[in-house]
Structures are given as C-alpha cells and as structure tokens.
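So this first bit is one chain, no partners, the form predicted on its own, shown in structure tokens.
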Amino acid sequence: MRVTTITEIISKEHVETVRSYIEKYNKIVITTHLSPDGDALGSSLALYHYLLRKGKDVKLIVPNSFPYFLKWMKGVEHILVYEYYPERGGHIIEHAELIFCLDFNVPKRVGDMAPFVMSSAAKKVLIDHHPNPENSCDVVISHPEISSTSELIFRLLYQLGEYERIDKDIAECIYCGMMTDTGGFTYNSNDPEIFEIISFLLRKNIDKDAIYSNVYHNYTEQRFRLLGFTLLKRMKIYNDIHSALIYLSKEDLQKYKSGKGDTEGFVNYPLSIRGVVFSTFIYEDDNYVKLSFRSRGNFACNEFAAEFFQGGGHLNAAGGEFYGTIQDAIALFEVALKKYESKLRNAS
C-alpha cells in the first residue's frame, strides 16, 4: 500500500542521493545529539531497524545516556553509548562508510563525538528539523517547518517508496518521536499531514495508547517528589509580562536523587497557569547551566534562546546553555525578560 496523501517535501535529488548511498555502502553509523530525547531516539531507531532489514551492518551510537522511560523501544539494547565506550565508538565512526546525523543542526551537539564524526571519510547525511543547519555534511535534509525528525524519517522512507518496509517496530519508534517532540501533539502540530502520517502508522498495528503510557506513565517516585519541590520552592511568576521561571541547583537535584530524565517536561507545567505564555526551566548540569524554553501562541522563544543563551530551536520550544553559576544565569534571564517585555505583554 502506497501513501498517496503525503506531500513530497524532500527534494528528489536528496532522496536519490540517499538511495544511492544506502545501496552502495554497507558499514553505516547513525548518531544523534547529546542527552537524546524521544525524537532523537525515535528517529534513530526507526532508521536503524530499516537499515537492518536492508541487510546493512549498522551501528547506532549516542553521545551519552538517555531517560529510562524511552528504554522500552525495540533495539535500545543495541545502542552504543559513547561516554561509556569512547574508544570503541571512535573506532566504529572512523571506519564507517556512511554516517546519518539525526536531529541536530551543528556538530557540537554530539559533544566529544564531533571530531570523529567530522573527520571520518564516510559520506554524511544530516536529517533534522532545527533552524540554521551547518553545511558540514554531503547531504543536508533540513526542514524546520516539520514537527520532528521522526516525521522526516517517515517522509524519507515514503519518498524512497519504502512504506511497505515500515513494520510495527519502525512505526512505534516514529510515532514515539513525533509524539514526544510535540508534547503529545499539543504544539508544533497543526499541520494536517501529521495526522495523515499517524493514520498510516496506525495501519502498522501500533498501540498509540500503550506508547503514551510507556513514556508518560512511567516516572519514578523521586521525579514526583522533585516536581512538588520545584513548583513549591523554585518557581517565580512574572505576572505583568506573562512569564514564569522554575529552576533547580545541582544540590536540589542531588537531594532528590534525580536520575536521567527525571526533569523531563518540567518546563511545561507553568504554561498551565492562566496568563503565562512563556515558561523557562534553568538547572545545573555537570559543567554548565542548561535552559529549556516553552511558549504558547506567537512568542518566539527560539529568538530569546539564541540572543542570550547560545541556543535555538522552534517558535514554541527551544533550549540554551550558560557557562557560569545558576545565579548568574537567572540574573541574565531576568535582564533578557526586560528586553522582551513589550513582546511578552503583547504575546497571545
């Protein structure tokens, strides 16, 4: 059965080049960004399963560990985590013939793997939906208007004429990536074709309710205790400019024995408050401070992230980073709020 209602947005030249690469090369590596999320893993695992079914020698290498609530997806047991096995990971990348770079727009987003990826003699294909990609790969498939990289993987397979090869395992991974990168289809998901694609994934016998439960009903007790503390003690509301901030120090995270993924989605909670259109979550990581931004309506949190926190992303979902103390990060954030005050007052 061939999908007939999905617009072919990827250029035919890119599709045919990718087809020729897959046919020509056998040793293939798939990689994605630091702290892989649902879209990063969903898109990567979907492509991994597809290439395995094509008989390829394919390896999936991620820079560091990922949240426990994503470990239900088929194939996660075969993922090589670079931070645990850097020598092996570097060797595999160095000897690859073809590398797929998924869900990141600049090499630095793969962390310590970046020098190996960029220096490898392999052909490189970037597939991503973040704005302003670096032209560092042989093929750059970049569509910031698309909801997720997982959606792009579906579209690529469709344009390759490979819809029939999408089985339940591949479809589950694609759906998980699309679901998580749109907050359960609550933002960046107004394109009707997103739901056309979902209908074709459902024809592969996926259980979308089970996928939702695997991700969103699979949290630890520590996460909920940390969330309660965060909302009670670490939240500031700026009512006059429709904004909110939540923040956590390294000491806070240690006190509640926070694990990988325990703060996933925290940034979304203040958007449930009447009048808040811009929410920011600031927390201390090992060597720097990370920031997550979410907005409703027409406030461009990606512009805010790019101007002040070396970040970027999408209109309603973005991220950034700050090298310094969390107190200094919060101070800079409040300076930035003043600059964006008029836009925030007029946001809707």
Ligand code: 5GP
Second form
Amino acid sequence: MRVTTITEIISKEHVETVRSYIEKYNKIVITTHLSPDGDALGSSLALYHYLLRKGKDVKLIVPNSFPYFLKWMKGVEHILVYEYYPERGGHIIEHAELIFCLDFNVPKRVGDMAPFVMSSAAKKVLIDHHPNPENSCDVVISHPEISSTSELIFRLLYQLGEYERIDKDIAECIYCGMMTDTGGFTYNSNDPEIFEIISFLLRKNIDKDAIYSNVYHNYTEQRFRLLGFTLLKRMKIYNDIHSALIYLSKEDLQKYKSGKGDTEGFVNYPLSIRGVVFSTFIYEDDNYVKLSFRSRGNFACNEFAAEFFQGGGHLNAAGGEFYGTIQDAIALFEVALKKYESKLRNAS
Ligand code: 5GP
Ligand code: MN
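Having seen the form predicted on its own, could you now give me the structure of the form predicted together with the named molecule?
All chains and molecules follow, beginning with the one already shown.
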C-alpha cells in the first residue's frame, strides 16, 4: 500500500493534552451546535464511536433534532436531544469529567445547553473550524483553514497514532461531514490533503457513493415539491448585484407540510444561476426568522450576517436570525444589500 503522510497541523501540545485527558477521564460528553448538520453529527459521531471503542462512558448530546437525511448514520439512535430531555441532559453535563465541543465557536451556538456546558467543572476541548472562537475551553483546536470539523477529527485521530482504530463506522461519519461541509467537494475543497484523507477513509471500506446518495438522493416527495414551489414562486434575483433571495413564510411551509430539514440546502440552489454569487434564504421558524447565506468567491457572508442579523459563520456559508415578521426581515435584508451594493456589484 502506498503510504502518504498527512501534515500534522494540530499542535503537538494540543494532541498530547487531548491524549492525556482521554486517558485520565472516563465520563465524557460530546456536544455540537444547534440544528446539527452533516459535519456537526459526522464529527461528533466519529469521536463518539472512537471513545466507545476505547471503553469510555461517552454520551453525545445535541441541542435539538436533526434532519432525516442524516438518520442513517451509525449511532444516531444513542444521541440525546437536549430539547426533549433537558433534565437528563443537564445532569449528564454536570457530572461529566471531559466535554468535547465540536463544530462551533461560541457557547451561544449550543442554545439552552450553553450555561450548563460553561459552568460544568469538566475539562473542555473545543475542536472547530469557524473563525474567531471564544476562548472558553481548556484546549482550543481551531482551524478555520480546514473545511470541516470532521476532517479535524480525522487529523486528531491520525496524529494520536490511532489510524488503525478507525473502523468503517468512524470513517463513514468522517466522510459524511467532510462531504456535506464542502457541498459534495464542490467548494472549500481544493486542498489536496482532503483527497489524501478520503483515500485513507476508502481503505476502511466506506462506500462513498452510498453516503452521497443517503444524504443528497433522499428527498421526500414533499421536500422536492416544496423546492419547486420555492424556486418558482419565492425567488427574487437582484441581477445588478449578483444576488438572489428565496424565502418561505410559515404558511408556505405548512402548505407543503414541511418537516425538520426539508429546507436544508435550498439556499445553495440560486448559486447555480449564472452570475449569482450571493444567495440568501429567509424562512419563518417557530418563534423567529432564520436566515442562511451562501456565496461563491470572496464575498463575506459571515460579515453580512454579523452586521445585520446577529449571526456569523464562514466566508462562504453563514447564518443569522431576526425577531419580527418575515416581511420586516426581507426589508432589512434589502437595506443590507444596499449597504453592500458596491462590493456585490464588483463580485463575480
Ligand atoms: P446554515 O445556513 O447551514 O444554517 O449555517 C451555515 C453556517 O453558518 C454554519 O457554519 C453555521 O455554523 C453558521 N451559522 C448558522 N446560523 C448561525 C447563527 O445564527 N449564528 C452564528 N454565529 N452562526 C451561524
Ligand atoms: Mn462544520
């Protein structure tokens, strides 16, 4: 077998501290961000399986539920959804000795769990790729240049000398996160080492084509019809400024009996239109309005999200929120577009 080496980007000091924590502590909690996506779950489940194989008492607690097209992942049935079991979740967090915080940079991203996680006496290790992490953990492994937290989990296990212990279940979870955070390796994925890592994962016998199908060829009929409706009736194109907006009101969502995760990924579709480099999706959630932003090239979605919608994220993928009506959210979005007009006009 040809042996390739992976650059050791995580500092030796961090790797050794994590190694000593894992050796020393038994009660371990893994947590990740609200509305967990493929990378959040992929990285968390990969680490979960690894720690289980090491004989640890490990629990994976997520703030709220996740979309159906991620439910094929091994181990999802053991995930504790905090929103449904807050007392049990709080109790476990309180008694944890070690907490891994994966795929988020600020405590707010774990929602109502945040105060429990922050006040727990456990050692805390943050592993993430969002810019500007808050320094609230004992170890902060933050690499915004890496396209997914799942890739960081691979790198951590690899640097721990644990490649042999990565089995098919772990490899599948890592691959899923790497795939979803790069849109199926269509953005943020020019680093050759991504593909070196994939070759390592393929040697664990994962079926990457099946993983792709599980995630992307798994629409329900409702979701597919909702997408058709959204693109036909709820899309606005701002040609001069290379931007697009799609939006869905509560009534729209109810009409199409939309379930959790049904609108996941919709925001990417307008980027398939020639000339569009900035796409926004606005929809009404239970008690607030949620915004998702995506861009191609160097237009900074996270700046836009932070300035107008109390949000953040990455350069090309960010999110935010708005408290008020969807009409007011759209109006504010258009004010924001005006402010960014010259940047957007020149973007291509
Ligand atoms: P999505 O649009 O898929 O919900 O989120 C895209 C990216 O933006 C993800 O990396 C996510 O972590 C981040 N993000 C989404 N919503 C928020 C938010 O309300 N606040 C912050 N800080 N980041 C967000
Ligand atoms: Mn991620």
